[in-house]
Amino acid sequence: MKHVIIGGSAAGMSCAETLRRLDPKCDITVISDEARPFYSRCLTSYYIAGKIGERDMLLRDPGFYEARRLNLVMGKKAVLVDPRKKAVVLDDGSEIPYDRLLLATGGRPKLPDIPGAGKRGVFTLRTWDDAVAISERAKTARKAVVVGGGLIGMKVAGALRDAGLEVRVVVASGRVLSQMLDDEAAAIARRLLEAHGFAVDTRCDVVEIEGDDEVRQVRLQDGRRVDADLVVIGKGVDPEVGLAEACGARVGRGIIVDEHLKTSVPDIYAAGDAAEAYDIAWGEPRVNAMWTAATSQGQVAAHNMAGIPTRYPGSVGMNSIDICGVPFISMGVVSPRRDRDGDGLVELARRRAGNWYRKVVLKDRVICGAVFAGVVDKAGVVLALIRARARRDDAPERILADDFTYATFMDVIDEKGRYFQEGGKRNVQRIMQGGY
């Protein structure tokens, strides 16, 4: 059996490792357009800040791939998948045949049409090479502008500040981290940023990047010009669906997969940041660009590719960030909306004191989301409850109480009315460990 995996990050490598464990004799080829071996994308901002070095970025030692007989094709881009020939065509014209294929193509940075975005000193952050280039520029730069206030933008802003630069964050929406935090948590984050020397402009955007060959300043939507010798565009990431679309696979926001992570094309699977798979909190398919989800999906895809039918249980979108020493975590449904069937708004339970904030979101008394700032010790507990579709039949504020711990799980039941009563603490621990 010939397995080919396009993408050498979390989903692709977890699939390769699992396939080798399941089938010691199969042929496994991993194609990556990066020339670097498996590393942690999550650590790129720490690299920019100078907190870690190259060795810390690597997730496997050099002998790992040879020991598991993984055929690595690095620094080459897959440009076409031909499902009739069952072959992947690379940018050098060579072809790699497959029996089963995984698309773990990840995402690509959103690139708004800003005049001057091609000048030297303007970057996006997605890969290790991006982090190296930003780090080198930061050694001689003094003032940085980060375009975008999402998770990537805020992490790179913090890294550049740690590297000694003056940092301005320009956000088109009305708040920082608008996809991760609600209004109250975002207000706390902004106050912290400004108190620690960041300049933050909301409801504003960069309309031009000025300079000769190199960036010297940016022009804002309101007409102001701001000095900058380093600009990072962090407007988010789009799923990389081009190969899937071209070979006839169904595509929504991401590559649409079924409960076994199969695409609509026979013998082709998808996993990771490019896949649109089931989300437990929302109760529908969504793209959850998380390392943990990518790893889990890679493992499930490997089982199915190896002929072991395995259902993907779904993931819960979760993000975390430290802003000026204060931790923030959100998961599932953060900003409630009226659902599609018009059944009404979700319920909210809030508790706040200074930079300390908790919110739990419920729909039909089922926990479906949460936001934490400052004190995040209950986040793992609530995540377990979201995964279990736990129901709260009395006052939802109990979930926010300081004494809400494992011991109180016996009072929380799932939609069938028995989950935590029968399984107790063992079930909770299994969920917390990501078991399925």
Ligand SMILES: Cc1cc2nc3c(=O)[nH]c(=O)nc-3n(C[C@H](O)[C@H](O)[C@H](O)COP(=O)(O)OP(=O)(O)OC[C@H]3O[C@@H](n4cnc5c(N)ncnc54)[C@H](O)[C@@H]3O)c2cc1C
Contents of the next structure:
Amino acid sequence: MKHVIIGGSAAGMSCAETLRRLDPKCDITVISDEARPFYSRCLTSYYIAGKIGERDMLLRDPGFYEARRLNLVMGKKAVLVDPRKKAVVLDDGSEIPYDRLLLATGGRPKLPDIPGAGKRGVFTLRTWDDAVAISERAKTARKAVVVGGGLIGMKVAGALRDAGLEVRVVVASGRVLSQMLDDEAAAIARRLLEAHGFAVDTRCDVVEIEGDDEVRQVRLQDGRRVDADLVVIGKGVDPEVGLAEACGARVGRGIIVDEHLKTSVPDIYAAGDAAEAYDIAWGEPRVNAMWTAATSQGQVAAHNMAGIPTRYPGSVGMNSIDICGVPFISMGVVSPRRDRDGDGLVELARRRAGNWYRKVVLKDRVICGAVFAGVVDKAGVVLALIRARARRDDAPERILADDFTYATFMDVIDEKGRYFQEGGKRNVQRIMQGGY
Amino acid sequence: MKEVFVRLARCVGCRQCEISCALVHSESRDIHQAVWERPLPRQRVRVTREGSEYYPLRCFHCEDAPCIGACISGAMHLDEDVGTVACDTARCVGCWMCVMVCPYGSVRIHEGQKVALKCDRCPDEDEPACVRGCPTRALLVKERALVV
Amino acid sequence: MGRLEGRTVDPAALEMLKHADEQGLETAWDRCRAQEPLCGFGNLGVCCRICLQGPCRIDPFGEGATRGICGAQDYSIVARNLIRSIAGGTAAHSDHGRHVALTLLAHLDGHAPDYRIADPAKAEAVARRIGLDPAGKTPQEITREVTLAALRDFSRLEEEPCTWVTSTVTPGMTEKFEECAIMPSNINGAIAEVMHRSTMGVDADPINLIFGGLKSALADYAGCHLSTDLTDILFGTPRPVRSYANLGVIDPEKVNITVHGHIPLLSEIVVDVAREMEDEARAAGAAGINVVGICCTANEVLMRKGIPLATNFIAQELAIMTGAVDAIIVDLQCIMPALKTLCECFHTRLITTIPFSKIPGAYHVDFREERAKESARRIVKLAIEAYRERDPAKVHVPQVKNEVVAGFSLETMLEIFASVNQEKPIRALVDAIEEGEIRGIALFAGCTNTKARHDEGHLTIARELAKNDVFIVATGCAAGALAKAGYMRPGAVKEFAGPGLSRFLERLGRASGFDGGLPLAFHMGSCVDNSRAVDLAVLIAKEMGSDVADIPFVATAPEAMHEKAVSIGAWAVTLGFPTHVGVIPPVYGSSLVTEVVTKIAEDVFGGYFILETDPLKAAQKLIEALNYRNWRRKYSRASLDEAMVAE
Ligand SMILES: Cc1cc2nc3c(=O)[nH]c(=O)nc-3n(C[C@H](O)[C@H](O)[C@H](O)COP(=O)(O)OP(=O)(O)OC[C@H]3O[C@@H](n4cnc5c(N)ncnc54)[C@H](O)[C@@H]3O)c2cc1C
Ligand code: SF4
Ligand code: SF4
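Condition change, the form predicted alone to the form predicted together with this ligand:
Let's see the whole complex now, leading with the same chain.
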């Protein structure tokens, strides 16, 4: 059996590893257009901040690939997938035949067409190479403007600040982290940012990047001009669906997959940021671009590719970020809009002294989303509740009162839980739990 | 593979496992010295009560550990030799992805060091400290295969 | 070090531990293992069980609860627990004293014919000390007055100080206690006050609580002291005696009766009666009757009657395991209920004697002062009866015992000192201190405890201190440890004493004509007899024109166990002794309370606790404390001289 994986990052590499575990004999080829071995994309901002060195960016030891007998095709782009010939064509013209193919092509940063975005000193952040370039520039730059207040924007902003730059964040929407946080939590985040010396402009956009061939200034929507010698644009990520589209696979926002992560084309699977798989909290397919979904989709895809039918239970969109030392976690439906998201949605929130904030969102009395700020311990228990889609009427109150543990909800959380009898009483034993 | 099991009926909520855990993760391993250490030693097990039962909650060292899949730095990993899910705190960047996904609330934030804090099942001990510390033997180590 | 070797340094105890191991007999050490790990909250003193809302616990690592349900902080909880244990100790010591007083009174009233006033001179001396005029009164009258005065220390309603505090310390100390409002006026009242102020919702101020505890501690001191005084009057003030110590004193040929506990009211009579009943024992086939002792009852009868000491607290079970003890008669305090099950493995009769101190399944012979001899006879009979059932196959007596010279009441000590300084006996000691011949004095007190290696702390520290020329006095199970190891035989001086100390002891021994020479450590009696050591310290202080807080006199309880040790430790600190404890008491749960008892106490009282589990380090710290006081004394003396010269 020949397995070919396009994309050697979270989804691709976890698929490759799982395949090897399931089938010691099969052929596994991983194609990546990046010239670097498997590294953590999420650490790129830490790299810019100088908190992480070369060594720690890499997620596997050098001997790993050989030990697992993975054929790595690095620095080469797949330009075509031919489902009839069952082969992948590379940019050097070579062809790699496959029996089963995984598209783990990830995503590509959105590039809004801002005049002057091509100048030197303007970046997006997706790859390690991007990070190297940004940190090189950061050595001499003093003032940075980050365009976009999403997760990546915030991470870059924090990193640049750690690297010693003055940082301004320009956010088009009314709040920072608008996808991840609700108004209240975003307000806490914003206050923290400002207290730590970030300039934050909301409901604002960069309309032009000025300078000769180097960036000198940016012009804002409201007419202000601010000095900048480094600009990072973080306006979101588009799933990399080109190959899929070209070979006739169904594509929505991402590559549409079924519950076994199969695309509409036989023997082609998709996983990770490129795929549009089922979202538990929303109850519909969504692109959840996050590391944890990519790794578990990679694993599930591997099972199916290896002929072990395995259902992907779905993901929950979620994120965690540390803003100026204060942790924030959100998951599922965070700030529902009644007009768009339908009825039966209830939000319950509580604010406490300091930066403590917590919210749960219920749909038909079942928790479908939550926000944590300040204290995030046990957030995973709430995630498990969301995933279980079980109704527990005491859950909102106990979560908001921080009066809960896994034990509170164990009867509804662990559908996979196994128990054993001893001394006539039910006892918890070690519990198996699938990935997310 | 060894596993820690909980006999709920025996847990009386004395929280000695917590103390034993903090102690084994202290510098001195002596209660009379540990309370003077800074930062204070942290425990990885937490006893809670639900209704009339006490639950010593600790990491289950899942077979398909969500925390490993979620970890962006490679810090959280499977120690294949002993079958535990371990956190290499030197690599941990404090993104709290693991806190976000652990269904059991078993990973916490080490406030002093800003790294993930979880049960390591006492790699240097014959028996995990919580098990050794439990006065009613509510916690015990058994071969996984014998029970599953 | 083997498993069993780690438990004790006493060769006799070790032999018995091995024997127990082979025979599958359980000891305190085994039960200690079963208790491990000890509750961390209790160990640190942060478990509060005082009201029914709890038990509350403070997380010592700061992650869980930081306050009890009522809001009590760690320091309030630790302080409340601590002073409650002081009150426990106070109750034990003072009640012991009160029982002696009541027995004396019963005798004076003609209800206790088997007793007598053995030491009228002591009665007279005590009367004088507490300000009574003995002139023209009969010993009975004097004793009655003294006894009633003692009982008044339990019952005084006026806010006047306890006689047994004010009459036994320096005026400076009395003043200090008044100033700090810790002078008790009534022993029982002080205990009640501790129980009250530490109950739910009363005192939460740790310093205030601790001062309340110190008031109780001083009441404990009064109780100890009057107990010593009255026991001396009733049974005689100890005089030098020779005897033996360690398990080898159990004689397989004889009917062995072990007396155990603290209050010698019945044991003294048992000793007498046993002598009268030798024939009965011989009739049963034994070579006679052999009475031996454990814990402080042992110390009492050793000091006054030369009865050999079998062992100390933690090894009490090992005595039974020799299989040659026919009866063990117990009174109160430090008696392990475990003795019962153990006695069942042998023919040994366990006999309780105090109405409020019983053990299920034991024989109980109610002690009544009016029928003391009769009770004693019944007990000896039970022992002889048991002897007939003794299984020789089970007899295993380690052949380990050491010679002991004991009986060093303050009176005896002063007599010895008088041999070099007739006019002012105490000068003998003071001169030696001032001339630097001896570094100072150390009181060894307290129990033995499974937390430490049995006797190791006592012996190690004693060796270190002796080597550094420290004069050693001892009481309680500390004295038991030193006795068993041979530190109370004359030869020990040569073996362990530093040059100064050995010169001093040899000179004293020669001058007093002490037959065979003086021991290295001076046995002053039971735990209540720590009062004798205080008398010695106060005498020295007065002679030096200062308070106890200024003289080079330290105390150590290397293996403290009982609440009584806590209360004694507390008053030792209050009286001004740097006091080492080798087992960490439950105070570390509050850094504030720990700070108070180990440091701040010194600023107020001169005394303070040295908490150190390593015996060698502890010895070092004690020596440093002595050095410091010597240095300070010399320094202030020198500056005084300077000032005088300048004038
Ligand atoms: C700065 C930053 C911070 C982040 N932080 C977090 C975080 O904290 N937590 C979290 O959960 N997620 C985070 N993410 C998102 C996370 O990195 C992604 O969800 C994850 O990397 C998705 O993995 P993937 O394997 O699906 O895709 P990718 O990681 O994007 O990998 C796809 C790979 O395929 C290659 N490829 C694409 N097309 C081709 C082709 N035609 N031929 C050959 N190779 C191709 C790409 O070059 C790439 O190497 C962050 C992302 C960024 C950029
Ligand atoms: S930390 Fe949580 S998810 Fe990770 S292994 Fe332990 S129980 Fe499982
Ligand atoms: S907090 Fe540390 S261990 Fe947890 S996911 Fe992040 S990097 Fe990994």
